[in-house]
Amino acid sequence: MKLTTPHMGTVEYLLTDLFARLGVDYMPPPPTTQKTLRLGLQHGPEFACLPLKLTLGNLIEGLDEGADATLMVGGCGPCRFGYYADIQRRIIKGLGYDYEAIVLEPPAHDFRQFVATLKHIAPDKSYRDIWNAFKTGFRKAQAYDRVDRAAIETRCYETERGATDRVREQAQALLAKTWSHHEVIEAETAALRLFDEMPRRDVTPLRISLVGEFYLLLEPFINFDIERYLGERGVWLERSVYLTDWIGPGTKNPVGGHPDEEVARFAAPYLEYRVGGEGQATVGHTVMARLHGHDGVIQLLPFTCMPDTIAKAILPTVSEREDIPVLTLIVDEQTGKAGVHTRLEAFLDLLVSRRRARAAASA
């Protein structure tokens, strides 16, 4: 079996290292590209999301690498990212292709059916063999998370354009060496050093959430690496949701630091009731922005997200009586690189003046 997946954030660290551990030929597509969109929107349901597109389109292209196998994760809710594995199936077989498409389900919605497929995958190993290989790999994912984070959270103070990358770089490499749990909880630690280590301007910066659907936030080629724009312009940034937090068998979220039920609290006078994928999240996460202190928030969502929609229509009154203001960039195919550039300028000149303002009523 050769296994291909669609590419989202850090997954590929994930999937590279647990199948190393577990045998099996794992070979990931080529990066998105423009090519990847223009498969996808060939192939695709015209209104279907843009992830839905995009994954479809790497998995399209790693099938033409040579894969004989799919994986692609489930998802269960009110969320149409359940179906994806589903559709794509039938569009890649009606393509003419002849392969084994596998889902795998998050370990917090089905642990035993997550265990039963990795076994499907690696047949050759026990049980045992499996739960210690997502064990540590997993540890190993939550370190990447952190470093990405890490990398997120400085950018804003480099003294040299490109420096966070370069740090990055390193300390990804580290994390890269690592095999046994204790080498990856010393690698860690290194490589967070790294980033505590670097020169950094002294500098009050612009504090922004990045909040919505997981998707949009974790996969740099859909948001126009909106994270590299805003740190290079001085933006301190907090993002909602990381990788290991969305598919981890718990909710206390150890790498975003913000346990589900505490945001499902911070919304419940907005939107008491979950509406699948990140739709009562992105509530939340708005709610908790102001009371960090941050100067504003971004949400991030795919055309017809049925979940981030139902956010977007509550977040100008979460706006309003928590005096924090909400930029929305609603992306699909037709969306510009420019035009999103444009929107975020204007944005952070907004809450500069802001800033300015209650500066100057206060002094």
Second form
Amino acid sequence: MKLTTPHMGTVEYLLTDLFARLGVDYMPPPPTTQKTLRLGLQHGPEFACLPLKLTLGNLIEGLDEGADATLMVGGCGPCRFGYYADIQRRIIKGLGYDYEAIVLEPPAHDFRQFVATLKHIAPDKSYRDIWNAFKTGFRKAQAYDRVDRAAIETRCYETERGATDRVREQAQALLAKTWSHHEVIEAETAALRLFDEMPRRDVTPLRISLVGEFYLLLEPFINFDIERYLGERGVWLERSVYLTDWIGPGTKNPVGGHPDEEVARFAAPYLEYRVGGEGQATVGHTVMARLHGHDGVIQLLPFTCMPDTIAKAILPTVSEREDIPVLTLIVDEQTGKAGVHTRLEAFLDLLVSRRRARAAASA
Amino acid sequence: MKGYLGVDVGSVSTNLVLMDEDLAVRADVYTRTQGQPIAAVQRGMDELVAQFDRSWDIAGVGATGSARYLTGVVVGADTVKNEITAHAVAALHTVPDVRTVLEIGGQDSKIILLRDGVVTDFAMNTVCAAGTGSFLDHQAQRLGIPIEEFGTYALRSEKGAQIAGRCGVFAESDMIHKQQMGYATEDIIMGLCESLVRNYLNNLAKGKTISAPIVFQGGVAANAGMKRAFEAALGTEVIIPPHHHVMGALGSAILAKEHVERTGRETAFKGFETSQLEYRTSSFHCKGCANNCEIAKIEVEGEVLARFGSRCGKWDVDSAESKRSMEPVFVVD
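Next up, the form predicted together with the partner chain in place of the form predicted alone?
Expanding to the full complex; the earlier chain stays at the top.
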């Protein structure tokens, strides 16, 4: 079996490590490009969201490169994402590809099924081997997430453009070399220290909280590389979701730092129910932003995304009552980078003048 | 005399403003971009110079609009700012206690909310250009009426015809239908204005509190029918500033003045002679890494002036112009 998976932020680091431990022949698809998007648009249903189309394109490109099996995550909650694995299997089989489509339930959703799927992929490994591989591999993926978090909290201070990216690469290289649990933890400490040791500008940056749909927040190809764009303009960032927090079996979200229950509690005055996907989390994080001293919130969602569309309708009220500016960006294949940059620039201007007005008022 | 230049290069029109030290507009130009931003800027500069009766010492230049970066490099701008901020600055200058700015331009429309002189919220249309200047232009052409007289026709109407304004394509077929039914052109035009205003308020302004004073600017503000429709829908007066068609350029001139005064820097303005130079633009894909960035290149007289679009910065030209205009860094002290 030669296995491929779609791209999704840092998932590749987790899977490369996990499959190396399990002795599975794993091959990530070629990097996501315009060609990937074209394939997804050509074969995907028009009104599905962009995540379906891009991951569909990834799978087709992976199969074209010689994979004979695909692994796609299923999903939790009433968001359509849960059906995508099956829809993609039907589309790709319809195109005449002969391969095995495997669906992986996230451990947070169905841990037993998750382990059973891994056992299917690596039949000669014992359950104990699989558990150990997952435990260490997952811990390592958390370290990658913490490196990403350090990067978005550091980039605004960098004295030279690109310095944070170089440090991030060094940090990832340290992690890539590790194998044992102990090595992972040591490398994580060393990797995070690299960020602390970077030379810093002495500035008080704007602080923005990035909230919204999971895939869009994680995948630079479709979010216009928003973290780098804002970071280079001197903005300190918080992101509402990290890969391991999302797929992990717990609800404490150790990387992002805000447990599901806490976020739901803050959302409750505006949205009491989980509406699928990240709908409630988007509202909760927006409410929390002001308390955390952030200047503004940016919500990212793919066009036709149901849960975050619900959140979008609620955010103007949250914005007004909590006194926190919110910019919503809806992304589909038609969305132009220039238009997004214009809105982001204007939003930063808005935040800067609010800061100045406040400073003037308190002086 | 000291003057400041504002250049706004949008999808449909290119606007230039010469402003004096008291922020008064001394000359302005409104010309079509026609898909050639550099040529439009050069033509605009020539037309602007032709309006002077004395020599002006340009102390600062601002660029805005969707071609702001390119324009910034060509003219040597001191500030390169997005059109939302530029429009808000100009509206604030004209009506200091403004709380709502309605702006409808060639291909986009915006709403900007301000409180106590600070922008608090804004929205810009996304994929649909129904109701913007291009659409009105097209309809005027179809009805055989010069766009400048569109408003006069609308004002002659006593009651606008019902036109479906949700989508430009449907609005057009609805207008044709009303024409075939024998409705007066005046009523159809007024009906179109009303439906476009409805569309604007239902989409762009959805969930936003519109409160007076309201300023209506952009090329479409010249259309008296649109003003009347906005006033009817909002139940309050809508102010159209005297230089409503060049507010973006005025805003960027004000921003340039503030910048030059704050930094004490000499202007980067390249002089009105740039209109005589020959610029060449081209693009290529960088093969340096998997990012496959598309790099746009702009040359003048064989010298590379700027390259845009690389993520890593390896193609950036190390010149004052590109440094000044490429990377606005928002650092709050």
